[in-house]
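Given next, in structure tokens, is a single chain: the form predicted together with its partner chain.
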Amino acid sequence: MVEWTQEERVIIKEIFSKLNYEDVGPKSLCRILVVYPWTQRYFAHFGNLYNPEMILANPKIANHGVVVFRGLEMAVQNMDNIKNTYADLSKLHSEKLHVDPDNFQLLADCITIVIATKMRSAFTPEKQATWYKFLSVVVSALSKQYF
């Protein structure tokens, strides 16, 4: 059972209100494509993803990076019962999908360089650190209904 307290609960919520989903999905979709290429496996129907111009002009990379940050918010609304909140996603992830897990520490990593970009100074080592714990609880429960 993972804890948070109060401090923690009001970073992860204040990150994300800031967010906008259309800017920060497919920029976070578009870098894990390009820095880690051989991720282009999951999304070879998605047409042209020949380079990070072309990639971020995708309606479908665009699309779909707005869904994955609509499924992170799942857990920000859920932050004492992620594992519980993911199972479907990651039987999703792992039945139909079939996607390596150890993707999904990449894409969070991906995510993290993003929204430094947008942050800036403003995500100190603190806010780093509970970002870093938040998305390590995020990463274990899609990962959990892999057998």
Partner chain sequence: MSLNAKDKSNVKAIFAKAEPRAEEIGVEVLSSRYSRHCISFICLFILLLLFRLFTVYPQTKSYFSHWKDFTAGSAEVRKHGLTVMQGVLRAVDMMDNLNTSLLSLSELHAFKLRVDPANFKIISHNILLVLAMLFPDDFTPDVHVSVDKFLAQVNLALSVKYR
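Right, the form predicted together with its partner chain is done; let's see the coordinates for the form predicted on its own.
The text that comes after this line covers the one chain and nothing more.
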């Protein structure tokens, strides 16, 4: 189990309180699909993903980006029990969707870049360290079913 300090809890909740999911969700998901094009195979049923412009304009990608952030919000609301909170998601991604678990870390990195771009100087090294810890726990929870 991960131990969270009160300060870390405040930082994570503060970051989330400033996020517009309809903005950062699509940008994060689009970034992984453009930067790591092999991840597109999991979204083939979303239509034309043949170039960055099509990915950025795809409403299904945008909607799923929001879904990702709503999932992260579940982790924020259950910080003391993220692994159990994500048990069904882990099973879904492992057994039904067959997502390579390394892609969870790639998405976490893309999310961090988008948030850093949004927060600019407010995304201090201390906040980044806390954010990284949070996303590491999320990635571990999503990967649980694989191991």
